[in-house]
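Single chain ahead, by itself, as structure tokens, in the form predicted on its own.
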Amino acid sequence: MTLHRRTLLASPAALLAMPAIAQQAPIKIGVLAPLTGVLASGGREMVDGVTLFVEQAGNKFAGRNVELIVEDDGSNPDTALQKARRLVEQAKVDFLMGNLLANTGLAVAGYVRGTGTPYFIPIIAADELTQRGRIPNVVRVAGYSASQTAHPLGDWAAKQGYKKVATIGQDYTFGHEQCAGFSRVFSNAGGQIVRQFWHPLNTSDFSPYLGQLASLGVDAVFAMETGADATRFIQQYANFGLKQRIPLMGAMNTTDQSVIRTLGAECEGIVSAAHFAEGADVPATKTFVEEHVKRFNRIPSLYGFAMYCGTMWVAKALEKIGGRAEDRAALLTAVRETELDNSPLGRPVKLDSFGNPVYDIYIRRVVRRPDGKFWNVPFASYPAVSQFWNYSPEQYMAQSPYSRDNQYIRQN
């Protein structure tokens, strides 16, 4: 596949005026994203997010020039592994960032376990990467563990007086973990998970599931959908007449900009939980959204936002160590110790001891803007939410990880 390169260098005249460290080789960042196939639009937004921050930083981190080397992982684990090797062993990048799908991220994580290359994952959400299967040089900057945002939504749902809820989700690890996070907390708070539905990725017809959801007598539905599945599910939920009958809650991906920018009124009012809300009345968030719209003519999605903030996080860490990106130990320590403030995330964010951020989690609602477009606006929040929710890390990790068959649903 084609090697995509973006080289951002200062002019020779400017180099002569720079201090010694700036005249070193540029900081090389290897970016992995799906640029072909069904997830290509998300991959392009990932690259846009990194590019926007680097441009705003004047193409320099800590006084050193920055070179982005972008590879297409094709949403394929074997391809991702091949491209990661090329970036590390041939291009000699200082660190890797990116990947979108968990299976590509896990493949790259397995590789860097042996090389020691710092690997920063703003989007890959597999719980195990910062829990039982933690790899010290894999850090989730500006990302989240899959169940982290679903836990507080389960608590919120119980506090709304919902007694009976059904869940529906894509039948793979990310879907299992998000549904488990919601179901565990909701059922522990006294709610009943009446039934769980699982469907294959790229499901075109949801009517068999919708017919059953309509007959269960539930107070609400929790949907864990991404991409085209999210678009189709929301459309068909409304067309089936359920939108006005049964409140719909979603995982953060279900109402991500990449989904709702393609929809009409059928998405309005859906509640979700996330560490970011593009409609938040926060100065840094508003500025980021405005600048993203100006540069790319669209409201930022999870993919662009996460890569933008992840790059900001690493850049701030590099400032602490004088730009010494080649010093892997120093870079990883600085990243772990960095507290990200004045970012689109809103309040300051820091990492736990396992390399996962501790976030304020927003409860958001899809709202129509004056221009007719939709975005997620927060109306409640849960402060300082850990990936372990209210459990101790030791207690949490002594138990089996979330899975399709291990949802930790309490029978009330």
Second form
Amino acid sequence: MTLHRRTLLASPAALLAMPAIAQQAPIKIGVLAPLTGVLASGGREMVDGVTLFVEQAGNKFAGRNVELIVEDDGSNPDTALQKARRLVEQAKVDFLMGNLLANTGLAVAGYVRGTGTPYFIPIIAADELTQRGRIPNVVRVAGYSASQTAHPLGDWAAKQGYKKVATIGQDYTFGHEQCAGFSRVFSNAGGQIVRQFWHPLNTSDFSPYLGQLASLGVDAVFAMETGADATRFIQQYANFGLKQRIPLMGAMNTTDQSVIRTLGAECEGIVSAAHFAEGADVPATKTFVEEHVKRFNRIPSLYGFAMYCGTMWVAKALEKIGGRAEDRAALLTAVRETELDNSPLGRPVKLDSFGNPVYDIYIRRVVRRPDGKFWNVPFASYPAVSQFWNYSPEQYMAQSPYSRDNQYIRQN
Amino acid sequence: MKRQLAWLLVLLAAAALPLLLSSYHVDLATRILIFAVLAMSIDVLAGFVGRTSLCHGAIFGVATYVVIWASAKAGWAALPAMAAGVLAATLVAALFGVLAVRTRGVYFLLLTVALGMVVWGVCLRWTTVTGGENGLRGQDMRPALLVARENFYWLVLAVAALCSWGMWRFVNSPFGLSLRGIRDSESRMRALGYNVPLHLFVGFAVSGFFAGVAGAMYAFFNEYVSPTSVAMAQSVAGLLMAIVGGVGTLFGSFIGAAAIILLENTVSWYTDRWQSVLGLVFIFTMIFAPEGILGGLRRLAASKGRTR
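Switching conditions: you have the form predicted on its own, so give me the form predicted together with the partner chain.
Everything in the complex follows now, all chains and molecules, and the chain you saw is the first one.
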């Protein structure tokens, strides 16, 4: 109520001052990332990614200064929601970016649906947000939907001649979606999903699962793990002697740089599918990796890469509309129409009509570098893979979403 | 009379807040009121029955889940959805009450932790209904009149005031006095012929009812729920608010909730280490004002009265 009166009183002055303000006021970006809790290191890399791009752009997008306001979402949806409210209503940011855990992203998405604030989610992979439950002002710039990269890996596995595969995954939505993507395509290509194992988050001892995996007589294993679970799974898979016997495939997060950075030879040779590979022999990727190593002294993970590209994407859209970040409708339209051609991927990327990028997906393998560190190097690729694989969007979304009970496995 | 006038003034001051505050602060104030009701429901048990519960966050969350499910999945209107949420929470509390009333002290604490974990586990694993880790999102759950945050704040204020009055009457009723008797000496109450387990059961269910009301309001406030809303951290947060405000003071919960929520939301402006700051505040509260803020103020007032 006070707001109305104030704007009314200020309006003649504001009208006169308008052009000057538009040039001087900074573009305010609200960045949400988990800076405390178990995901803190990933959150830190997210902020690094944004910072690196903004620094390289000289702290200016479209001639306007850029102000980053970083808030800790605490890996907790309630906290994320509260912090998003503060950024939008108190700090008056022009748009929001970030969040890591799907549930924090879903909570914030529900909130911005009401406020209309543009919200960009380079990390949040929940299928729902760009499919059945999409929200017009939520765009997955430079992100991916969970099952998007798992689909082509299923196809690749079938073409390797693998007949029987078992999957193991973390028992939550992100795991269900990726395992379903892999299992669906693999079984429809004639393969057999022998068994699926689901384990709780933060499993410290995988031996019960590894013992069963060893005795199933499978040709390969698909593992969907994140963070410390991924580290432990890969270590124990090798310790159990399975590494030499059964080829291991992973979701992209299983062999993300944030995981294999801490590992040794155990991770060598694991195959995964992703739109980004830090070891790709592409000039743009090499430059990005070098700059990232120079600035932060570590090879970029998916978190740093995605936030860097996401920021780049929005910056490019802002250039198009003359930096008018306040004009939400124009910003969102520009972001949707932007084709990102100068990103570290080295290939142009654009969004599908649901706000999710269409990528060339690499099939990549963990390789030892001459300096002894490990990274993902691509050796095959699937061009123009959308979140719907080769199904039509309408047909795909008419079916119920992937879940633990809905894995779309064809019995062969 | 003087006392009623004072309460009326407090209520009027609280009602005037949205006229002075920004929209973000109105949201914070709404949140404080909701959590104060949760903290009070815990205080009913902790302060007046001598049973410290660590499952009230789960009871609160059950109401949140049911309200959002009824509204988003079953398409119910706001009022029946709210009623269903409160009813579900009360039933869960009654069930927990049956299991918990025969224990006391640390065993009661542990049992309630376990019961809370059961709720958390169900919400996490029953993906088809609860949405698992991703939780449930509601859409436009509030009736048109309550969409404006000031209006919603006033509603929450009214409900919180009613709940406070209800709980105050409850703990000061003859029944509430018998609960205090149980707190002070269970064996004597039993010897006097009181049905102690029944009293405890009713106390637990009533306290769960109020936690459910808070949880149902929270559903309309956030329009989102995930397993973190039923996790132990939620119960601990409610208990901490009751403790910081002052266990056994009932209305201290408002002060505790305000102190903790404001700290959480302002300290993080200045430092990444906001959780350390919160931790230090709790430690200092325990050392210097173990009876909580309101308890401490009362003690101060009493000692001043004596010296004069």
